[in-house]
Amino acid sequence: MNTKVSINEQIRLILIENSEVLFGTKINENLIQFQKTRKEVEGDVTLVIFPFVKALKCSPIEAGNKIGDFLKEKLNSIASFEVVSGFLNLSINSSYWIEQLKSIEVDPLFGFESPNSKSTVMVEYSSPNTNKPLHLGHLRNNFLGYSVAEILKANGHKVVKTQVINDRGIHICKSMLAWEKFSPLNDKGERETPENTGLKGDKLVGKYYVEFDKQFNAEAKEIIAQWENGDFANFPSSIVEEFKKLTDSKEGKDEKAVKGIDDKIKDLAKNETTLLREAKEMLVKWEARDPQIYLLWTTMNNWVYKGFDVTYKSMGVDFDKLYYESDTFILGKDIVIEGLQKGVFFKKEDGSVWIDLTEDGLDEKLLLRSDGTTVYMTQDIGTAVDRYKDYSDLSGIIYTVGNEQDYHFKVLFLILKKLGYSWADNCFHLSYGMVDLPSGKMKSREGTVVDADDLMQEVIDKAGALTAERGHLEGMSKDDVNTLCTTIGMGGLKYYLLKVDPKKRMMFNPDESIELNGNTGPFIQYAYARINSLINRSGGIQSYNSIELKEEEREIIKLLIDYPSVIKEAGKMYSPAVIANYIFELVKLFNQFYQAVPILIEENQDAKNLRLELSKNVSKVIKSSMALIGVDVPDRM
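Which structure does this chain take on its own in the form predicted alone, if you write just that chain?
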C-alpha cells in the first residue's frame, strides 16, 4: 500500500473494504475511531474497538484480537499488537516510519497544499486610523492577520491581504484642526512638519490628536466652571435645564453615582465646546470637498502613510490591496439611500437614517447622521460591497479586529444579509483579545498607549544585550549583529503574541519573550541554528539502509507526519497558536533526542545518516512553520 497514505488511513480503508468479510456487514465509516496511544502502553496507533463489538458478537478483548490479526495479515507495516480493554494498540515497524521520513525529505513543500488550488479568501488586518501611530494592539492584529493569511495560503487558498485605512471622520478632523490651531511657527514661519522636526509623520499627527484632547478637556472644564458660577450666557435653554437637572440629581447619591453624573455633565460640556463644533464643521466641509480642507487632509494623511510604511517594514507584514474609507463611504452612502427606498432602513424626524434590528435580538443602528454624514457602519458596508466587486471569485472575507468590535461585526453581517448580499454568510470576524503589559513598562510618548515602533526597538535592543552577554556575537560584523538581534527580538515578539489562542486576552512580558528557554521564539530559533551547525559539521548526509529505530527517533517522525494536519487545523481555526504550540512540542522532542542519542559520534553509519536526515527535516519544518507565523530563523545564534 502507498506509504504516502497515513497508517491510520490505510487501516481505515482496509476495514471499510473488508467489512463484510470481517464483520459480516457493511460498516459506517464513523465507527472507525482512533485515539492517541497512551504513553504507558506499547504501540503507535490505537483503534477504538467498542463500536465493533455488537457486529462481532463477542467481548471487546476478543474483538480486538480478531481485528488485530486481520490487520496484521493485510498490512506488512504492522509489527505487533496488544489489546487493552476496548483498545487495539498497533505497533508499526521501523521500515514504515523510515519510508515516511524519506517521503518528507524529498518533498520541498511538505505540509503545504498546491498553491491556489482552493477558493480565494480575503484577510483584512491592521486597518489603522490616520490620526495616530500604530500601537501594541496593532502588533497583535498585524501579526495575527498576516499569519492567518500565510496559513490559508499553505492550505491551498488564493489569499488577498488587505487593510481598510480609516482616513476620514471626526477623529481625523481633530488632528487636522489641532495642527492648524496649535502648531507653533518656526523662524521661517512654518508650522511643524515631519521634514522640519525629524519626527515620523504618524507620530507628528498623533501628537496633535493628543493636543486636541488636551485643549478639548480644558475648554470643557472652563464651561463647567462657568455653569457652576451660574453663568449660562450663549447656551441653549435645553442645555441649561439638563445641567441643572443633573446637578440636582447628585443629592443623596453615593460617591460612585456622583462620579457617573459628573461624567454626564462633562459630556454635556464637551458637546458645547467651540473645538468640537469646529471639528464637526470641518468634517462637513471635508465631505463637501472644500479645497482648503481637502488639501490639509491629503497633506497630513501622506505624512501618516510614510510613517506607517516604515512601521510595517519593521513588522515584516505586507498587503496586496489597500482600501480607503474616503472612497468606500461614498458607496456605502449610496447603498444606504437605496436600502432606504427599499424599506430596509427608515428615517427619523431629524433626517437621520437607521435600521431596526430589534426583532433579531439587537437594537436600532444609525447609518446616516441628520447632517448627512456617514458613520463607521456605513463605510464598512461600502467597503465590503466594493471588495466583492473587485474580486468576483472571492469566497469569503476574514476581518481581523479586536473583540471590542464583536457587536459591530454582528450588526454589519446582518445588515449585508438584509440588503440581499448572499456572500454575507461567508464573512467572518476573527475576534481577538487585548494585550496588556506589566504595569509601568514602556509607555509611549503620548503617555496613553504603547507605541509599536518603541516596543519593537525595545525587544531588539534587549535581544542584543542578552546575546552579547552570552558571547554569541564574537567575530560578527556590525550589520550581521544588527540582523541577528532584529531576527531574535522580532521573532520573540511575534511568537509570544501568537502562541496564545487569539480569542484570549493576554499579558505580554517583553523580557520573557526573548528568553532562550521555555516556550519562546528564541528557544525555537536556537534549535534551528543548532541543527544547522550540526549538518554543517557532519560533512554531508549519505544514503542509509533501514535500521531498527530508537523510540526517540520514532516519536519525532510521528510528530513530523502530523505537520500537514496541523496546518489544516490552524487554517480551520484561524489560529497561529496551533502552529506555534506544535513547533514548540517538536523542538522539545528534538532536544530530548539530541541529548539522549549520539549523532556525529555514532559509529553505525546507517544510524548516523538517518539521524542527520531526521535532524535536517526537523529544521525544515521549524523554518517552514515559523515562516507561517512571520518569524525568521537565523543560521547561527
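Residue numbers count along the first chain shown, from 1. Since we're looking at a predicted model, the values are computed, not measured. Think of the rigid core as the biggest set of C-alphas that the two forms share within 1.5 Å after superposition. Compared with the form predicted in complex with the RNA:
- Rigid-part membership between these two forms differs between Asp350 and Arg38 [C-alpha given to the better-fitting superposition].
- Think of the chain as two rigid blocks: between these two forms, the small block swings through 11° with respect to the big one.
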The other form holds:
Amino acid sequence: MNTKVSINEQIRLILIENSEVLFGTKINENLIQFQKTRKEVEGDVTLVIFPFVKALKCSPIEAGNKIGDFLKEKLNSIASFEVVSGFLNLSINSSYWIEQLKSIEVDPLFGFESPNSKSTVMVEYSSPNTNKPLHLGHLRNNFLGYSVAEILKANGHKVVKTQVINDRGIHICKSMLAWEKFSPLNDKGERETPENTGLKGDKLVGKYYVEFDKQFNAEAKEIIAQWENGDFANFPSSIVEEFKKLTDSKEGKDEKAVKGIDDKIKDLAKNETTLLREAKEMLVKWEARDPQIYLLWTTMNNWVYKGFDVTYKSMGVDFDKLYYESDTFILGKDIVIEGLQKGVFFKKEDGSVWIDLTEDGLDEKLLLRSDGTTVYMTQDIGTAVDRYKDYSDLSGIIYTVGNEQDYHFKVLFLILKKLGYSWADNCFHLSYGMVDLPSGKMKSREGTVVDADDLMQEVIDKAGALTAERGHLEGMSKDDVNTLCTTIGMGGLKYYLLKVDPKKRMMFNPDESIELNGNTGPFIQYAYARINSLINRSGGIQSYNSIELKEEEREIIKLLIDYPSVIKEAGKMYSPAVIANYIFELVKLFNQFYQAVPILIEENQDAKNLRLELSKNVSKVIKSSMALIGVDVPDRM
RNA sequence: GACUUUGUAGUUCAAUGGAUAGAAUAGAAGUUUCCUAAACUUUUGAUGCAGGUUCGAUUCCUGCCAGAGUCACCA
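Now that the form predicted alone has been shown, please provide the structure of the form predicted in complex with the RNA.
Below: every chain and molecule of the assembly, starting with the one above.
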C-alpha cells in the first residue's frame, strides 16, 4: 500500500482514470468533493454524490451504490460502505490508518513543505508610531503578523519579517515640541529622560505626545472662545468668514449635526494654534536636516526603540529587516516628482501634488503638501520600492495593518500600478479587525487604552496565581516557575487573540483573557503536558502489530493526517485562526480518548504501544501547530 | 450622505454551496479505587428581516433594518 498517497487522493485518481467506464464520459475533477463524515453515520471518508447524479442519470442512492461498489472492488483498504441520501460513506480498514500513523511518526517535519522550497515573501507587521507605547491593538497585529510569517514558512516560503518604523512626520514633532516646552527641569537642570525618571522610553515619549494634545486642545478652546466673543484680531479674514458661516449653519439643526459643525469649528481653531504652527515649522526644519532638531529627534527616537525592544521581546516577535520612514520618504518624494513629469500626478495652484483616481471610482489623493513635505502615502510608495530594490526575488509583500486603512492600501497599490510597477499586483493588505473592549472601543482620550506591557504582565501574574492555587509549582526552581508562568500567560493571551478570524472585529474581555477552561491556550498546553508525563512514565514505545482500532483512536488518526492540509489552508487564508481551531479540535478529541481508553495499564502490548505512539504524535502536532501561532508549550504544568 | 464591512444560542467564537448549523462559556445534573480533574459525561439554548438563484443557502444576488470603519495638506 502506498502510504504517501492519502485515501482521498487514491479515490480521486481511480474516479478520474475510470470516469469513462463509470460515468460514460470524462468528468470534471472539481466534481469530486470530499467532506468530513458526520459522527452519527458509519464511515471514515465521505464522497458527495450529488455532482455525479446528472451524468449517471439515476437517483443519488443508486449512483452512490454504483460508485461504492466500484471503489470497493478497486481499493482493498475499503472495508465497507453505506449510502445515506446523497453521500457515500466509506469505511476504511484499521491497517490503513495504522500505516498512516506510522508515516507521521517517521516524518520529523510532518505537515510542513520543505523549507525555502517556494518563493520569498515579505511580511510586514507591527509598524508602530514612535510617539505612543504599544497597546492591545498592536498585540493582535504583532501576533498575527508573526504567526502568518511562520505559517508561510511552513508552507515552504522563504519569509522576510519586516516593519516600517514611522519615525518621522508631524506626529513626532508634536512629542518633540511638547518635551521641549513642557518637561520640567530637575535640580541638575535636565529635562525628563528615561534615565532620570526610570520610565520606559516609549512611555516617556508617549506622555509628551499626550501632553501636546492636551495643551493643543486647550489653546484651540481659547481661540474658539475669542471668536465667540467677536474678537477676530490676528486672524485672516478667510478663517473668520469660515467660522461665521459654520456658526450660522448651526441654526435649526439637530444635536448630532450641531456636534459635527462644532468639530469643524474646532479643526479650524486647531489650525490657528501656535503649537501646531510650531510643530509644522519643526517638521519643515527636520526635513531640511536642521542639526539641532535632528539631534533631539535621534535622542527621543532612541528612547522609544529601547522601550519597544523590551516589549517585542516579551511578545516573542522579531524582525529580519527594519525600514525607517526617515530613510524612505526621500525616495518616495523622488518617485512622486518623477511621476509628476510622466504625467501620472498633477500639481495644483498652491504647489501641492495630487493623483486623480476618480476614473477608478476613488477620489483625488494628496502626495506632496504645498510646503513640499511628504505625507503617509508618499512614504509608503518609497518604502515599497525600496523593498523590491533590496529583495529582487520577492514574490509579494503582505501588509499586516488594521482594516481602518483599507482605503489607504487600495489607493497605494493602485498608485504603484499606475507608476508602472508590475509587482504592485502582488502586494496584499492583510486587513484585520479592531479589538473592542466590553466597554466599547479603546479611546486614548478616555483612558481606556489597554497598554501592551501592562496586559502581558497581568496575564503572566494571573497564570502564576492560578498555577500556584493548584499546587503545580511545588519543587520547581524560581526560574522554572517564571518560565512556566510566562509560557502559560502569554500562551493564553496569544491564543485568545489569534483564535478569531483575523478579518473580523473582535471582543477582548480582560477577565477572560487567561481562562483555563474551554477553547483556550492553557487547555491545549495542559493536554501537551499530560501527554509528556504519560510518555515519560511509559518507559519507551515498542513496535507493535496492527490491531483493530477503537473508534476514538481512528478519529484521532484521521484528524492528525489532516494537519498538512490545515497548514495549506491557513497559508492560503493568511489565518492563524484556522490553525487554532484545528488544535482545539484535536485536543478535545484526544482528551476524550485519554479519558475513555486506558493506556499504561492496558495489558495488550500492541494496543498499549499503539496508544502511546498515537499520544506521542498528538503531542508532536500540538507542539508544531502551537509554534505556528507563536505559542510555546510546557513539559509540565 | 457615499463607499467598505459585520449581523449565528444569554455571551464569545465555528461552519471550501451540502446531511439534523458545531464549539466554548454561563445555567442544570454527574464522573477521582487508572496514566496530571487546568480533564471527562449528560442537558437547556441561535442563522436580523423580506425576496431571488439552486436538487440544496449561514454561505451567492437584491432590498430593508442595525452596528462598525473610511471619506484630512493626520499617521
